[in-house]
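A single chain comes next, written as structure tokens; it is the form predicted alone.
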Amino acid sequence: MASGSYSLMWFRKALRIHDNPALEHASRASSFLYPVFVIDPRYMDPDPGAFSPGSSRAGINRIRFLLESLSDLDSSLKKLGSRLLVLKGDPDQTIIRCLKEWNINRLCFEYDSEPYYQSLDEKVKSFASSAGVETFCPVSHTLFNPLEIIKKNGGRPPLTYQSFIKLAEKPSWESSELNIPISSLPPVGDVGSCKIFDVPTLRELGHSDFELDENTPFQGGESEGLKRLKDVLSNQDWVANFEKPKGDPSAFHKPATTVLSPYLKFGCLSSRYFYQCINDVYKDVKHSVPPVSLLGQLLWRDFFYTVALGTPNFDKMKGNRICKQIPWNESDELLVAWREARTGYPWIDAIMVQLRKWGWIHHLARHCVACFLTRGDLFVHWEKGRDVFERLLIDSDWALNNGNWLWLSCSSFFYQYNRIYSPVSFGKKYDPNGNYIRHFLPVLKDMPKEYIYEPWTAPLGVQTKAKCIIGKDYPKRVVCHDSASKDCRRKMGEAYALNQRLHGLVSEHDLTNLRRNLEEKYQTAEMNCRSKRQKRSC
């Protein structure tokens, strides 16, 4: 190969042209630029054994969103005189092969704190170092460098939002111009014997039998992300007054939030550029403030990224020093009923249908179904719910998904386990007519509104007229919320007491004993209830 500067830009999540320091560095003073994306079989290959269409790691909606994002990126690169080079295989081995084959002397990619990418990057960086390849790996997926925050805190991540804010202060780039237009890129060099693909379709990846009666309304890509951002910013009053957790979780034709999370997840939209845009709105108007403001939500994102990076086993209960050890039940029957929208609670089931069909649900809807599965009603392990969200959400993000499940199960961060979302009254206050339920659960579309949230209370005549017999057309409740939530509170109380008594050093043996004690108490309570009922009937 002829002499010159050969740069490889390895796209993973920074699927954008704007505010992309790795891409800017790769194109600077380069004779040839190789923009590469590797189709990872771990993420993309079909898995016929999974509970929903998709791969072993991702549902079909997220794979589609990624492919749309790649197509949009390829289109943008072509306008700049380049193109996206799609390869297939194990990412680390594929990138190392490209470095050798193309005689690359500069490798650029965005820093990623997720454990999977940390492992990949270590292997690739090690090879690059030994081969004399310059490596440039800037932090641009988050507002702050999580490693710097952890260093400021004495080598441990801050475990509260406020302590994080105090340590983080202001981003170093806050006053910089981030969205610098790129007018052209260096040409792509000779690819040698490497097999290059176009961005594949779902069918070409083997997902040919997939059909949905209602597809996700959210299209992937930088162009769509910037368009959505522009639409959000056009309503300055809404941006200024945004407060989480406010918002209507039942609004689906026009969601009551930005729906920018999937674009941030894949890096189609720069969180740093979003941050600057919000601040531009804030300059001229009175606005809400962190932690509830829109800007505060970006800071929450960075907080979870930082804690996740600095906490070993962050995605597990065992071996996770910030996670309370709780004797969750391992009921696959209850998990499947929740996952497949068969709990018998229309509000919960409608949310789970929207999740499966759209790959997205409002943050308050996420709170409701996560609470119901764990500490609210079913007492199923949060890791099982996390796995379902990880698969089905188009915005599933390793740090945020695990952080939110730790929070909502009251395993970490948030400990007021007595505050439980009602699977009946919470949705009703936003949508008393049940329009959200009628849309996502059409079997209940003719149920009168006074029974739509509790169809098991409808007289048989009403059920017959609505063409929905409970136990036949729509399932019976898997639990009675009133008694189940009381039981969950009692279990959480005893688990908290055990964790406090043992200073968090709870062994598997301790959990087994606690689980046995809780079951014995439950059986005793049930026997006492039966005895009282029998005496009353005499």
Given for the second form:
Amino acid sequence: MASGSYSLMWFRKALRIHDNPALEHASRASSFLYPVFVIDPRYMDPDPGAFSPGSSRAGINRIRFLLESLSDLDSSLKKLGSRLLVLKGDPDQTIIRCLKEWNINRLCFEYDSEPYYQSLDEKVKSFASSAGVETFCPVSHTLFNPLEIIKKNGGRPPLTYQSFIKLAEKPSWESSELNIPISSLPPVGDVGSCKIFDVPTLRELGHSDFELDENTPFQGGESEGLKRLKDVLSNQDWVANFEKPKGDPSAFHKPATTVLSPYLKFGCLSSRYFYQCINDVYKDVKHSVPPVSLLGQLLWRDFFYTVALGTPNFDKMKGNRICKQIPWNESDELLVAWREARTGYPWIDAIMVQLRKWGWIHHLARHCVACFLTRGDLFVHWEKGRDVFERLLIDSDWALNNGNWLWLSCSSFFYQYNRIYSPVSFGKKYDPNGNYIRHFLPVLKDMPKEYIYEPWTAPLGVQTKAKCIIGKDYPKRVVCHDSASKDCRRKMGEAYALNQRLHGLVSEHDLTNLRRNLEEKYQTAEMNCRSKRQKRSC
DNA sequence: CGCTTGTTGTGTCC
DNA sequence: GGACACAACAAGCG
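The form predicted in complex with the DNA is what I want next, because the block you gave corresponds to the form predicted alone; please supply it.
After this comes the whole thing, all chains and molecules, with the earlier chain placed first.
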């Protein structure tokens, strides 16, 4: 193309300038470059019916993080002589209209393995090919191409971390220069009759009633992500010796992990660039190794992306060949208590408050509440907890979120259902004084440390003095952990036996039968108590 | 079939 | 802080 191309760079994730092969390609030999982000009203418009402020799909914290990331991207593009063109509408229809209106002959966007993008991209690509528009969709969100790994494994994804590591080996780009600085970009061409917006504010999108008392301390955008990365890397010793299971989930003034996950989720930070930076630190020093090392965490991310892509119905129990079929109970009452931080277990409730306010909680805190909701205490379906995380986390990532819920509920990957996190003693060993609880549940701030993890055991006099009466100022616990966790173990055992007997081919009918049996067998004191309450209220 | 391996449990004992 | 019992799982490999 002698006169140069009219190129459209479609931003979805990869909200960055550095290590962005699609952007690089789009800017090469182009007369005009149109950098586009499409706001889908279904994703961004307020939904007053949702259980937390935000849209129907995302809580307010993640929408804010995305808008901050877009603003940052826009100002970086402006420094390079370009800008971000924000459009509103159905993403596929909007992109197709732009392609026509602007006579685009080259469309560039990052490959995305999530089902949502797979079907969206299919539509856009099929139009592009019929219209003679060249498309360029590089894999740059993950370290490896998940399709290649699946192919290498004979068409099925590896199901253990170690087999994944063996298949993956070293990434092809390990020692190439990824972060080639861009000094300028081609100009944006005429936009014709397409309505172009600036990056909107939350208020402009109609979100106004969000809480202001304590919001996420994490700001979106590539600049912020790179700054955070620099901070992390400046502590070489910490990077080299990082071991994931050893972090302190109750540390919140200074989190025990990098909190780079939200930047990786939106692609504000390139996972490949991060990988190279860690490798640089490792060069001359003794360091931890996967799976627990910092580099190991990036490999976990790729592992889950690969399994997720190669597993039909990965985000469901039914029809998911790697998921155990378990007769989770259908109690919305218990789900809501968990979601609204009213379980009566301060450690669990404090975590759920931090999740709602910050949109981020420590990895082990995620384990505690996920285990508690599913196989540990409440026996509620992992898909319901998954939905809550999906909405509230600023770093919620389709493959990782579903993969971790499968893991924690002992539905796949991990099967030792007798290992249950105690909602009392797990937090206590990190934070014996309960500072974390006092911060996120101020109603308990004056409870003596002897009782703060189990306030229902505090004598009434102590409760009065702490101005926190259990059952009035703070809820009574929704189940008794000792008996509930024992019941969960037994239920899991029976469900596993059924899965084994039927070789995983458990029908809806089998599951209903087992559920009925279990309910008869294992009704604990609380369960009886709860059903009596329900009957009374009916 | 038997053996090894698997990121991250709890409670008790020394 | 390390060892052990607890009660015990699945996947992968030979």
